[in-house]
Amino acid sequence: MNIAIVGCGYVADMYMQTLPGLDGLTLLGAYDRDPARLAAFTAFHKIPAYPSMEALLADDRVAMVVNLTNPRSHHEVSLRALEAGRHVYSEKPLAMTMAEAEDLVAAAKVRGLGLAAAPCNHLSDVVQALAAELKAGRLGRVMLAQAEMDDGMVHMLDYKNWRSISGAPWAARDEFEVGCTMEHAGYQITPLVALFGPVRRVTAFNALLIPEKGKELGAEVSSPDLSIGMLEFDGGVVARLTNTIIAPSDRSLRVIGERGVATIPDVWEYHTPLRISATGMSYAARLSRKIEKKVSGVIPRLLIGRRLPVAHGRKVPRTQGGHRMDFSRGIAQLAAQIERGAPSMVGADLALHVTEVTLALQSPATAARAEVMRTSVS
């Protein structure tokens, strides 16, 4: 399939760095409304430049536009292509609203076109590989999951001078402004709708702690800096998500089990091991219980725990951020649904429902509450 990408900022990059090998898709040009980012984007990566989003839009050949603008632009760009008779994929969030996300939603499915957002790492390999232990029964009843996502003091940081590999800015503004929950929540919830299914019910805290990050920058914060959320699944899963650009960085994953407890380390990471013990604590950390409570005898296999090295079909680059994470594989699925009926594993109803869950963690701020969902997943 035919691609172009609008927005050649920071992720552009990222998503440029995994684009090469995926099979199906071409990659015509791309546009950015900053004529010098878009000259810099192009030159680097020795990519045509549409002059205009009118251009790219008229040229027949692209079949799907790759949204990677602001988060506050995605519904503006991905409404002009779908328009257009385009399939999106779009960057995360869908939109920023559930009023535009569902503009969309409808946009796409008037006119028969493909829609789909990141994140999409709930085609990892090992969330894969996850999702199979699950389905064999090797963790028996699942009860809870406890996911984190949490990045560090990044305001603390050097972050005005980050720069992507054809020299775009890292978005700090955007990233301080539009919150971490809205930015970020999306890589848990996505694996986690992915495992157990529609999300019935929200409770949520969240939290502006740190309101005068990114003034230099001329950042006016008002949304939470932590969310802390309890998501009851149709199936009867409880899980716990904390999100926070505060706490140090932590992105596991948990899923304990009446036989054990599947961890994934980082769920940004495609390769990482699948570590499944009884406990869910490290080797070390088990030890050092066990010679505390000075228990002998025979240390059972599980409760050792093993790691389950994960298999992957496609070798995924280490990108500029210092993880492996697939960015463009969530586009490569969308095409292969369209083009090929390949099973259903992104799209508009996976987007909405996500981002329903986030807007949920994400607002308002500092007050606690529950909240059913409206939509699903199929």
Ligand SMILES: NC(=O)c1ccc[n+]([C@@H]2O[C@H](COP(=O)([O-])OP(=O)(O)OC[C@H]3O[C@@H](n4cnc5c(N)ncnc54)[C@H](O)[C@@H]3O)[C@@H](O)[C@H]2O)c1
Given for the second form:
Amino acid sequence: MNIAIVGCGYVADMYMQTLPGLDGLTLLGAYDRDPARLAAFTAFHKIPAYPSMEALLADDRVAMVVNLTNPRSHHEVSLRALEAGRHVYSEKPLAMTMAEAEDLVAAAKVRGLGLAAAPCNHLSDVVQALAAELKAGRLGRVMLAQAEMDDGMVHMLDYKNWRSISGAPWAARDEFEVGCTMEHAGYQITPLVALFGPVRRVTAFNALLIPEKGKELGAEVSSPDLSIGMLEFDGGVVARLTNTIIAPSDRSLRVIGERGVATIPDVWEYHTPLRISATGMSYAARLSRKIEKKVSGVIPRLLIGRRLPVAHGRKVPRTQGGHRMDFSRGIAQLAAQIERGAPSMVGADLALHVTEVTLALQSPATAARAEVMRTSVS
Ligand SMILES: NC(=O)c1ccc[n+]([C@@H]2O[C@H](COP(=O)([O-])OP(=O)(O)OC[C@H]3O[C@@H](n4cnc5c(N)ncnc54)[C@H](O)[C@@H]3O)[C@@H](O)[C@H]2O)c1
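Instead of the form predicted on its own shown above, give the structure for the form predicted in complex with this ligand, please.
The complete assembly is shown below, putting the previous chain first.
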């Protein structure tokens, strides 16, 4: 399928790194409303530049628009592409409000067009390996998932000097204003929904703990930099999901069944091995406990974890930040569904549901009932 990119910033370079080798996609060119960014990006990657959005949409060969603009431009750009009869794959979130997201879904459905949104990490080798384990019933009945999306202590890092491979600065102001929940929660919600089905209820807490971050860039931050949610799935599984950009990096997902625990160490890594063990304790934790108990004269039964071989569907290059995150896999999946009737793994319904859960975590209106304690200590 012929595709064109709109938005040539930081993440667009990561898509360019992961596009080669994907079946059935041909990139025709790119457009960005910032002429300097458009020129730098297209020169670096040696691809044609469209001078305007009109020019891009006037190119009849373009079947799908890949929307890599900033979140607050997603609705406008995706809607324009859909109205021009193009399938759309959008970076996350699908839109900034439910009304806008539903508008896009309706615009796609009425025209019979494909619409999907990142993240696509439920398509990763490791999440697919976990899905197979669950389907085979090897963990027994799943009760609980614990999902972390702590993206490091960003305010302490040198983010003003981060650059993508074609020279785009990291969009710090936008990231802080939009907030880490809207930016990152999908990386855990999407695999969770793929594994456990729809979410029925969300109980959320959120807080803005470092309001001054990005002030020097003119950022006006009112979005939370911490959110914690309890997700109850239709099937009875419950999940605790934490999002921050103020805590040490941890993007692990633990799925706890009656007969064992599966751990994905980092949901951004598509090739990381899945660890299955009786208790979910890491090897280091088990070893240190064994040593402690040996010292005290008790020799414990060492619980050996099982490391599954990862199905290397395709070699994913390391992108910015050193992750093996296959950004473009979702585009190829959407194209395969449209062109070849491949099983539906990405689409408008999933993107809309992930957006609704994300907004429930972000919005204070859904925050859990807060109870002020009557007792105290001095
Ligand atoms: N930066 C990351 O590490 C990263 C990683 C994963 C996903 N994302 C997601 O990717 C998207 C883009 O983020 P980014 O970091 O690349 O931002 P960015 O600011 O670096 O790039 C976005 C580009 O889109 C262009 N743009 C905005 N509105 C436009 C419009 N209406 N028409 C044409 N061009 C327009 C901007 O000029 C800019 O060059 C966001 O949804 C973000 O959540 C970012």
